[in-house]
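One chain comes next, on its own, written as structure tokens: the form predicted on its own.
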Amino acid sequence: MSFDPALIKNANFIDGTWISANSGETLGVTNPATWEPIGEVPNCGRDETKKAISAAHKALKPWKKLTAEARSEHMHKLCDAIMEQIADLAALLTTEMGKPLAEAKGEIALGVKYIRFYAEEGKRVYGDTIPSPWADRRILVTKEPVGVAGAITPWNFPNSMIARKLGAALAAGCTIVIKPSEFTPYSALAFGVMAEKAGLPGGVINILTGNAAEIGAEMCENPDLRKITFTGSTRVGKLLAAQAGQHMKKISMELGGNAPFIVFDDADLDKAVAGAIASKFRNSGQTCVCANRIYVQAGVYEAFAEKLKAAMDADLIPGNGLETGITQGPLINEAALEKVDSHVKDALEKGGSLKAGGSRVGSAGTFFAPTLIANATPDMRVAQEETFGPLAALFKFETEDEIVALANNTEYGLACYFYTSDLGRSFRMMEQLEYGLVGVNEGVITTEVAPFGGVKDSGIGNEGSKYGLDDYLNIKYSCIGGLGL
């Protein structure tokens, strides 16, 4: 094992202490890149998201109580529990999910930064006094933690899509239950085990595995739970929206996408490939912002080919992500595979013209070759569907009203890309194209100081800086009267 065996923890973490599930039953966990088992986690359900949220119930008042600054210093000190541990807890993710270790590494960072960012904004809750129309009346609004928050988070990118939830809800005043994905349970188990170094009040942080219908059923039912945050598919995410929407709980939902990337035929190529090769093949192509369709402009459509074949071909190693020099890790399961593979077959059948991958490679892992498939039209599943893997499909654009259409036409609205030297251009397209997201001329754009969410099916609210703490405080209104002014 190449990481310290006492982060693999086979309970979960309800009010500072480690529990199984009541019954007994229990969740296998395997190593997509070479499907040897890791452990099994509990099988929780209704009883013991009960019993978690009770937790975090108890744990609120003394929580919200603490000043801004008692809470940033619990923060901080799990941050740096987690930095004394990267090189391990990256091997972890890397394990359970596959993602190469320089990623897992970036990624475990990256949570990091987004909870020390709200240990420090959390400070910043400012409210206001508002200009009385009464003489002898004074207004004032403040904001409040919205209470106890429910958080059910995806498996591509394990401990980074806790970390930006735990982080405002912490820093907002809100204690938390987090429900993680069944295929990665125990980058999110990790957090206890972070929480336990760093001193963390029991109950502040809990987290437990098993059944997602009745869990999250429980968070949206449950009273004393005020708020669901949910990151993973629009279909689900739905679903959550309504069972909660009937006890009226504060939801934030970043969910499906399916991301244009735009090279107009004035960009600087070598950069626009870059910038595709980053935004579409990072974590394998599973991320709810990469590139789902890339479009090229007619007059570069040929050469922009050829440069992303050749960086493609030079750049992208699949195998085991704990490997050296490994920049592809295996899909998470053999249902991602089929659906690339499906997509795949789909575009050729369709008249796709395939120039790199294509296929499965070898017989143990879930590993998809990275593919190149041009001539690719509206009409393919690649086109209206978030493939969640390593395939790049090239469409051809002649103008930008056309682009602009072509980009817009989906029910999603996460992210979107475009490549472009023209200035004006560039403000046109920012504000046409109908997404939470906008990269121009760069095709990562994360960051913990920047909002994160989408529109349109693609979900509600935000993620990262001041915009994302708003989501987990209430606004209060108190008029004070009797003042005899």
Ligand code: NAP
Second form
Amino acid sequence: MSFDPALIKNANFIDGTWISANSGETLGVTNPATWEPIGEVPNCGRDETKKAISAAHKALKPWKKLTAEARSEHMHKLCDAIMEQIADLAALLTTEMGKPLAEAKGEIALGVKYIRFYAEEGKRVYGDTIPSPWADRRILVTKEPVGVAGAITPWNFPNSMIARKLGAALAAGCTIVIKPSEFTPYSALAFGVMAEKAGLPGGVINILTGNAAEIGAEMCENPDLRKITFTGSTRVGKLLAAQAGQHMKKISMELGGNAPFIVFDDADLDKAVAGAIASKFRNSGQTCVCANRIYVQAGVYEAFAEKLKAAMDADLIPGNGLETGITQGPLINEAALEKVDSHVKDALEKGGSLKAGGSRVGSAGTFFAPTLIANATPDMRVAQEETFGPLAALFKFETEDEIVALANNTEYGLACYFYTSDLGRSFRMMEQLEYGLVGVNEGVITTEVAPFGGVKDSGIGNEGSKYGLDDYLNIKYSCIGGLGL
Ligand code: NAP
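Could you give the coordinates for the form predicted in complex with the named molecule, as opposed to the form predicted on its own above?
And the full complex, kicking off with our chain again.
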């Protein structure tokens, strides 16, 4: 093993202790690059979720009573513990998820930035005094933690999707119960190891693995849990939002996308190609913000296609993410590979022309060759669905009005990107694109200091920045009378 074996925790972290499932059942975890088993984590359900929520609820009162500064100190200690072992944690993440080691390190460092940002931002949870319409009363507005938060997270960013929820929750004074994806539980459970190392009070962070539907249902129904924060597919997000709505839980939903990546005739083509490579192929195309539809204006279509192909040939090297020089890890599992394959076949059947890749690589591991398809059209599945894999599909367009309509013609509204050197056009596009995140001449825009969130079927709420903290706070208005004024 290329990392500290103590990081493989085949147990769940509840109330500061490590437990097994009541049934003793486990779920196997496999390395997607080699198909080798990594370990077995508990297959927990309703009862263990109740236990975790109860531990978080017990820890809530003392945690929210701490000053923001004291919570901040705990959070910085957690970050110090993570940074001390970042090399091990990155190797663990690559082993269970597949992304290249450099990306895994980058993800963990970004996760730490989120937690440190919120450790400080928690000190700035300001209230308000409002001029009173009554001479003898005063109006005070304060912000309070919502209570215990339940976090359900995906496999594509096994560390940072947890870090950005955990950071905001803990800073706001909430405690948390985390349920990671069954494919990447160890990076999540490692937060338990780090919390122990950092001396965090028991019950503030609880992590459990197992039956997603049971754990999700208990989180939605349990009156001691007041907030559901979810990152994952739109399908599951809608299901959870409906369940949470039955019990009037506060929700944040970070869901799927279908990002348009638009290149105008007046764009800097080399920058646009570099942006397309980063946006499309980071994490082998398995990001919610990754370019799904690449629209190129007719005047530069051929030139862009050639340059993109050359860059793909030069930069994209599939293989085991633990090996030096690899830039394209495996897809998470066979189902993910089949989805990409079906999008490629569908596009080719409908008139697309294959310029690179097009099929799986090797016979072990779930590797798909970085693929380029030209002459893509709106009737193809790649135009309508999130591919979530290394398929770049090029669409040709003529006018600005046409591309705005095409780009917005989706139920999703997470990220979009465009490249142009015309300032007026930049503002016209920014204002017309129905998306929560806009990259203007930039292909990767995520940072802890800016809000991250989608519109339409891509979700509700924001993570990161000062706005992300509001999702973990309730507003309280107090009217103070009897002052003898
Ligand atoms: P997913 O299938 O929706 O799973 C996400 C999480 O939900 C996992 O922990 C999963 O558990 C759990 N889950 C599944 N069914 C559930 C249920 N009935 N009740 C409660 N929880 C349930 O998504 P994924 O395949 O892991 O992740 C990829 C998706 O996430 C893509 O659509 C991507 O765009 C989106 N995403 C969005 C953002 C964003 O910020 N907007 C960021 C990253 C990813 P199990 O794995 O144990 O089944």
